[in-house]
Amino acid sequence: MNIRLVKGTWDSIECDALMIPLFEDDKDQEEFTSTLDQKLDGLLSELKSTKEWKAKLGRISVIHRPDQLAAGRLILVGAGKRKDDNTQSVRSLMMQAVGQVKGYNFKRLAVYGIGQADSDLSFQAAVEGAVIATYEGDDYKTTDRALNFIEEILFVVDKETAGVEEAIKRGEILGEATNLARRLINEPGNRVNPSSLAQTATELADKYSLEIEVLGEPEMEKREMGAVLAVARGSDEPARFIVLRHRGAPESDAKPIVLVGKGVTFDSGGLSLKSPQSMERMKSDKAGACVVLAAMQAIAQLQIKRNIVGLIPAVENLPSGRALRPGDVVRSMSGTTIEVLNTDAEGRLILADALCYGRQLEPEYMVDVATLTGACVIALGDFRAGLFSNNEEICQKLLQASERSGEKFWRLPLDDEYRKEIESSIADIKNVGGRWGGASIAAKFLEEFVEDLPWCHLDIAGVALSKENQGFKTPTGFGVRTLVEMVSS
């Protein structure tokens, strides 16, 4: 799909459909809506008087063959109340509107009226929303696949606006990266395993000029990455440890930023077997890895002037005669011994080695992303991700990035009291604690392998999938845009 900026008058743009957002209560639009009503020979006033048109958020009305417009159709889009107008509402508006009309046979869609305030960010958000709306997630259907006829979207402006073209390009890159994460998360376990995920990373590295190193199990054994290898032991699929590097800093010796993504390509729970219902969605347990992989693609495309390393420990967690047993003790890369009481708490084990590896790179800071705990879902639902941090400055940096990305986080505690929950009688620590406060206990476990390095942990278990389509869940790609915004600042 091609996206571009066009300078011209809204009524002269030749396209299959012209999309115009209208607010419920905005007096600033009175002059424009009056002109629009005249162009429609009073039709807008008539629609309003009969209550056929209301500018409720996300509502659309298609007007066919508007005589005084060059567009084949006029699509009025409800933008809600002006007081609620912000970049997130713009993004959501475009997602809803494009999602509703992409199945119509409109090949060229034009959009006018975006970016009245904070222009650059509004345009970026609008493009992100439009691109994200094109993903459907039905790749394996042979019939009744969702239609997307849109080939080109034009964003129309009356006058030159500094920075808008760059904002549109950035929005396109971030939208495409988000959809990449969504596609990869949605791939079933028989299609994506640790080896194929590493192959995908290699192909992206080649395409976008990233450096890549993929460690196999022999290399991991040399580095004594005992926690990753212990989790992988139950599967016939060998583990992979993916290292992606973007060298963008002008100074070659500049400290990197390290992004870590949990890559469990399928999680059965191991010998601590999940229930069948809980297991149905566990192809998505690689969401953190997919988010980091997609973020690295966007970082390379945007040519961000920082050194950034993406780390992905990739495993399958399955039961077998070789599988990790409850009660086993494993030695992590840092030398810390871990009593494994629950093999379904495997994500923190593979992240332990990844965080240790990342710490040895002496980075400026680290961020890990993981579908880590059901406890975080209980605490925050599917509206916000859990945020844990040992550093106030880095925490605020991430929260500011989330404001720009529209992805919502809530900071949860990382108090020292939670450390007592992972004390073990036979090893340095154990991988689970008591029933309560599970998200904070898991974060406290991870902190053991970070030590005093500035770090944020993002628990995306509740937001990696969204409730849609009568109860079916689809991937969101949550975290991609926040990571890119964070490392860009």
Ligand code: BES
Second form
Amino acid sequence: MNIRLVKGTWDSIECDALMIPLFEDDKDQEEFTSTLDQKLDGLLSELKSTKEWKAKLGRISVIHRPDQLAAGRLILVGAGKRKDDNTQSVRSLMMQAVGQVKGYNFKRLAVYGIGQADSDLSFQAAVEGAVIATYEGDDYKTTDRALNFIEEILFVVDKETAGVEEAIKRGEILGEATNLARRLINEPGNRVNPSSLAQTATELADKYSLEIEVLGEPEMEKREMGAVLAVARGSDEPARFIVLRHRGAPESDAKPIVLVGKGVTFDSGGLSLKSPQSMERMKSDKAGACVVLAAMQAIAQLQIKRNIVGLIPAVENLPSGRALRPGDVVRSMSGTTIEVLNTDAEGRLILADALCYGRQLEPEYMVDVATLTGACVIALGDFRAGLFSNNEEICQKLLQASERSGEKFWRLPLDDEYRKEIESSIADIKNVGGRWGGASIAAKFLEEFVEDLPWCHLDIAGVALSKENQGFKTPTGFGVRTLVEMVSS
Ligand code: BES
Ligand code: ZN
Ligand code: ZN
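And the form predicted in complex with the named molecule, for comparison with the form predicted alone?
Next comes the full complex, and the chain you just saw is listed first.
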């Protein structure tokens, strides 16, 4: 799909369909809507009076063969109330509108009226929304797949302003990275395992000139990554530890930024086996890893002038005669010993070694992304991700990035009281505490391996999959855009 900016007039743009967002109650738009109404011989007023047209966010109305326009169809798109207008609503209206018409045989789509009041970020968000709408998630259907006929989207503007072209390019890169994460997360456990995830990372690295190193189990043993190896033991699939490097500032001696993603390609719970129902969505327990991979792709494409390292511990968590048992004590890379009382709390184990590895790179800060706890899902549902941080400045940086990305977070506590929950009588710490406050207890466990390095932990367990698409759970790619915005700032 080709997306570009064109300077021109909305009524003379030649395309299969022209989309125009209209507000419910907008005084500023009155002049434009009355011109539009005239060009349509009063059809807009008529549609309003019969209540066929309502400007509810994302709702569309298709007008066939509008005579006085060069477009084959005019698509009115509801933009909601003017007072609710922000980049998030632009992203959402484009996502919904393109989602509804992508199956119509329109090859060339034009859009007019984006960013009238506002700036580059609206265009970026509009493009992100359009690109995100083209991925359906029905990858393995052999019949009735949702099609996308759109080959080209033109953003029509009256006058060109500096920065818009760049914003459109950025939106495309971020939208595509989001879809890459979604496609990977959607892959079932029989299609993606730690080795194939590493293979995918290698292909991405080749394509986008990232440096890559993939550690196999012997190398991980040499580095004493006892926690990752312990989780992987129950599966016939060996663990991999993926290190991706973007050298955007090769000459500078600035410290790198480290991004860590939980890569459990399938989480059965291990011997602390999950129920069949909670196991259903566990192919998505690699979402953190996929988000980091996709963010690294976007970072390379945007040529961000920073040194950024992506770390992915990849394992499959299965029960077997070799599996980790409840009560086992493992020695992590940092030397901290861990009593594993629940083999289903495996994410924090593999992250322990990854965070320790990251710390040794002496970064400016680290961010980890993980589908870590059911407790976070209970707390925040699938609307917001949990955010934990030991550093005000980095936490604010993340929240500012989230304003741009439209991905919402909610900061949860990391008080010392939660640390008591993971005290062990046999080892340095144990991997689970009591039932209550589980998201903070897990975060506290991770903090042990970060020590005082500035760090954010993003618990995306609730938001990695969403309810869109007729109640089916489809991956969202949540986190990709926030990570990229954060390292860009
Ligand atoms: N992968 C799960 C967390 C999860 C739950 C992700 C629901 C997405 C949706 C994680 O490995 C896990 O099982 N955590 C346990 C920890 C518990 C044993 C302390 C949990 O949250 O139940
Ligand atoms: Zn688990
Ligand atoms: Zn898990």
